[in-house]
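A single chain, nothing else alongside it, follows as structure tokens in the form predicted on its own.
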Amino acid sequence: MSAEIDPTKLSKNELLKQRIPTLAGNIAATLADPALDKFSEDDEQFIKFHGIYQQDDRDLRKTGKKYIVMIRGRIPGGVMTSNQWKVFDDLASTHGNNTLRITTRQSIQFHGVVKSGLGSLIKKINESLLSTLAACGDVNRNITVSPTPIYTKARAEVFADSLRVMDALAPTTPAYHSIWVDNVQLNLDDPVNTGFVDPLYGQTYLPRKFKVSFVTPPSNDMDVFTNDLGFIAVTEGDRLVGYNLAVGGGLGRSHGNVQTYPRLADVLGYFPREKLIEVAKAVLTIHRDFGDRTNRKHARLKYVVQERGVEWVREEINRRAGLTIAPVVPFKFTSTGDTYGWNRALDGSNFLTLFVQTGRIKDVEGHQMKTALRQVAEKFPHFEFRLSGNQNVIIANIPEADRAALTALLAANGVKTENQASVLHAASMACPSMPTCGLGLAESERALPGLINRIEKLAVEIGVAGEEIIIRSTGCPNGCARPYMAEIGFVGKAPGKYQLWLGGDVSGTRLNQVFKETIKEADLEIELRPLLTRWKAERTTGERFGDFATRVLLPEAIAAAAAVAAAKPATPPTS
């Protein structure tokens, strides 16, 4: 049984979604008209449905607002074809502003498109047999499959199945179709269209975004708690029998408003393979029919879960799916990152993980990261793309006869295959935010190399130089880059100002803290020296730093913090 709603207190998202179920708005209508360099501000709702958001380079604000859009695709897995490179490849340098951006959801951002050229890139990317649709929007989002073949052979079944659940959870709109393949503004006005309903999403979609994950461990480089649905795989040698489901996980939140905060998700279960997609649909209908749709900073499933707890949910899954939930299958974790440089695949192959600085492939004097990843799709058509949800990009199924002339090919344009990056920069990731990005407060992509560099310094005057720090950063309290699972997380709240987070692990199994509420970027050594200087002197053996802070630094933090609340005078009661 739904949720009863008020229509009155319906957000504004909710009553254009209810309008309009297709999803059409005027978009095609827009993209026709020179005179237009803009959409609308309800269509700026309904294009990221598509895929689509309307930007402006604020780099360039005192100038004139300039209208731009990011658009992003829908990789399933972040697996991509050769040919399927070449053709992002080409859009990058005709539409975009020459870079792509490798997202964590394995998918490509392209940066910097005019109203223009952005029929034109959509509708490319379908012919290569790839999309845009549901890569943003109130719907299930690009789905992530952990990408590197060294644990078991069963991972080509965990792609097979996240194919399949992208499959049964896409919207079927026909608006998409119309605008991108056919250039033809969908009919508003017929009934067919003004009537239609989405067999799976219903007239209005779910109340926010929803994100999917598959992860077999011992790796969990999807960061799988973090999802709002994550499978968890269980193996029987190389054979995929079941998953272990987690569900409610979230990381956005908004400063200043507590009841806001990243959750992770909770593990409910066991399940066989065999329902998958009833399982995935149950988790996806019950954020349908119970995710607060009056105010989408608590429209996400994890709040549902939070509140109506974990033993309601579980057996709302059971009699949505009809089966029962069994014990969770023991498992573990031992990582969230990539295994980097040339490695052996299970069935013979080699395969080649590259670092990407914080996912932004592009050409720079000595590094010609795009040129050189344009000449490998070229020269060998039988590898295959894979990007990481650690910004990273994976070539694989390499045979051992090419692997010579591909590392020729990369050193040629000065790509590394060994020791692409130090242990700090390695373990790193950021979001785009300034100059593209609407939301950011800070800087965040342009900034955090800058910063590790001074960490680097730092960790060398201490005596900790080339120990593992997992650091990211984003420009806003969104947690695109995932730092509330960092060990150490900058998160923007001014122009050159972030909160700090510490205390994540290695194992993407725990949130970090917030540890300071406002550091200046130009404080950052002060900040930063006298900590790294006690878990030098203070850690256990091998102690990571995210695990120190856990036991010694944020207790600290925690009971000062404390203290000083009490030690306040008690606010005397207004007439």
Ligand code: SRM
Contents of the next structure:
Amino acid sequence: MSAEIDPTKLSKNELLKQRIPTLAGNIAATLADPALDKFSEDDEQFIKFHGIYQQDDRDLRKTGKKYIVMIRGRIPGGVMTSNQWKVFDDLASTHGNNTLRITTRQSIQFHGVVKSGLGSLIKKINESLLSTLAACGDVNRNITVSPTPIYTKARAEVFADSLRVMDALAPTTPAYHSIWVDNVQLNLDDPVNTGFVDPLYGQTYLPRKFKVSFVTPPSNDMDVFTNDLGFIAVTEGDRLVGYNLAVGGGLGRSHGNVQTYPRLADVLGYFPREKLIEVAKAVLTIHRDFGDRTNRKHARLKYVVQERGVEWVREEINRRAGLTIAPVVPFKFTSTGDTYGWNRALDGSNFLTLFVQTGRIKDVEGHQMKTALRQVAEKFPHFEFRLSGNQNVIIANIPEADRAALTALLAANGVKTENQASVLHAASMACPSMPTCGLGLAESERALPGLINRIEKLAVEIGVAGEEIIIRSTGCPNGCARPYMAEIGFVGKAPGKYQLWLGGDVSGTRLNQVFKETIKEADLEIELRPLLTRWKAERTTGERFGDFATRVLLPEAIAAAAAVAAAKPATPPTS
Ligand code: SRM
Ligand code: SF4
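What would the structure be for the form predicted in complex with ligand SRM, given that what you showed me was the form predicted on its own?
Okay, now the whole complex, with that chain kicking things off.
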């Protein structure tokens, strides 16, 4: 059973997928033509499935458009060997803008790559045994799972399950290999293309992106409720027995369009581990069959869940997966952040979590993060690099004997292992926005560190210095750095202007709300001083800013807005 669709109403992307179900587009032909500096409009959509976005450097727009591409890796569980790190580091230097961008979904993005370097970059990623296929596009994306090395057996099992689901939900198009490994343009009239049907996705894939995450309570380090599909591990003793199933999360919205909104996933109940793949496929195919293929702003699974209702979704999953979802097994989350510094894994090895400001690995005067990590990968081939969903990096598999040498190497490059950042910086995230993201309305990655420095000064003035507040910013309402889960969220509206969202919680279980439609960056202190001052004066013992905002500031703001609306004279009826 699937939703009836009027074919005349299908979105343009649906028609493209119908026409070229292998997703080959004319990508290989364009790559082979040195006269072309960019992909066609249609191919812009196809390259996404291959992990690539066509962009232009927005800093250079006034002097002429320079086309570049962003490439996102498919890095299962965010785990890389030292050798893979070296490959990525080399490629960032030789083909990109000499930075590596750790993403909020445990991947790495290259920015600033020009078309002529794209083919060799992706070939080298594949030679390193990683990929870019399905890092973007209307398919299941990089599945996120706790990046910390295994410190319980259950977590090892959860990690293994995440890889199984990633495999089970991977698209099977032959075009990826053909373009990026063999450099061959598929003949689009050939039945290899026209007759291609992916066993899971069919010919038209999903109506929109699909995101999956695994977490093990009490840590919600992957913000599980913001995913289309979330698996919350249920353990007995130190073994994994099954999962609480969360369905229908997503954050994307558009300014001024109330039909779009952030939504947290509903927890439907428990199912045993043996049914994992069936459940994952059931949820994905519900999106495939019922997602809105006429309007991409309304196409995520969250709208299916919201509009058809949780009971309908539960029944559909039960039927498709051949099970009966049991009542929720109680669980509790206590944090979403990473634990910085040194820790120990189950096998006795050490791991070290390093703070990466806004996820950007680069060299700056006095803080040579990129060089440091490169040297680590060269000197310690047995180490692992693990990317966190909070845009940080974990160096893992560190024998006790290597600890001192590693610490010295990092210190020589200005990278600390203890007290790496102030509490506010350490708990912050920002999306890239300018100059690469075509959708950015305001600065984000380049602005947030400065905004936090100013908030820190304010915190000293008010007497709340050293208190953690989760602060996230994005350059537009799409929500890439999950600002709607933050205690303070800055959501870009226009250059130098942000919507102010308040009220997320420390465990990632509550959406925040708009507190003020627009604030000017220049007025940051004027806007935040009264709020932080009231928090200091009126908070209950230990109450966090997000909880205070939810208890006091937001209800007051909502009541004030309602009073203003009620005081307005009613619009006279038009005759
Ligand atoms: Fe995102 C689009 C960057 C995580 C919601 N996202 C984009 C694009 C590709 C812009 C575009 O379509 O042209 C951005 C590329 C900017 C650049 O220059 O690099 C972009 N998104 C990112 C990353 C790099 C942000 C980061 O700070 O790390 C993250 C890459 C994750 C990855 O490795 O796969 C990233 N994006 C997210 C998240 C957070 C998450 O998944 O945990 C969200 C909110 C959750 C969700 O999906 O609802 C998110 N990105 C979006 C949306 C809104 C989707 C929607 O349902 O409306 C868009 C716009 C779109 O798809 O049309 C978008
Ligand atoms: Fe771009 Fe908006 Fe995502 Fe930021 S939130 S990366 S501006 S799409």
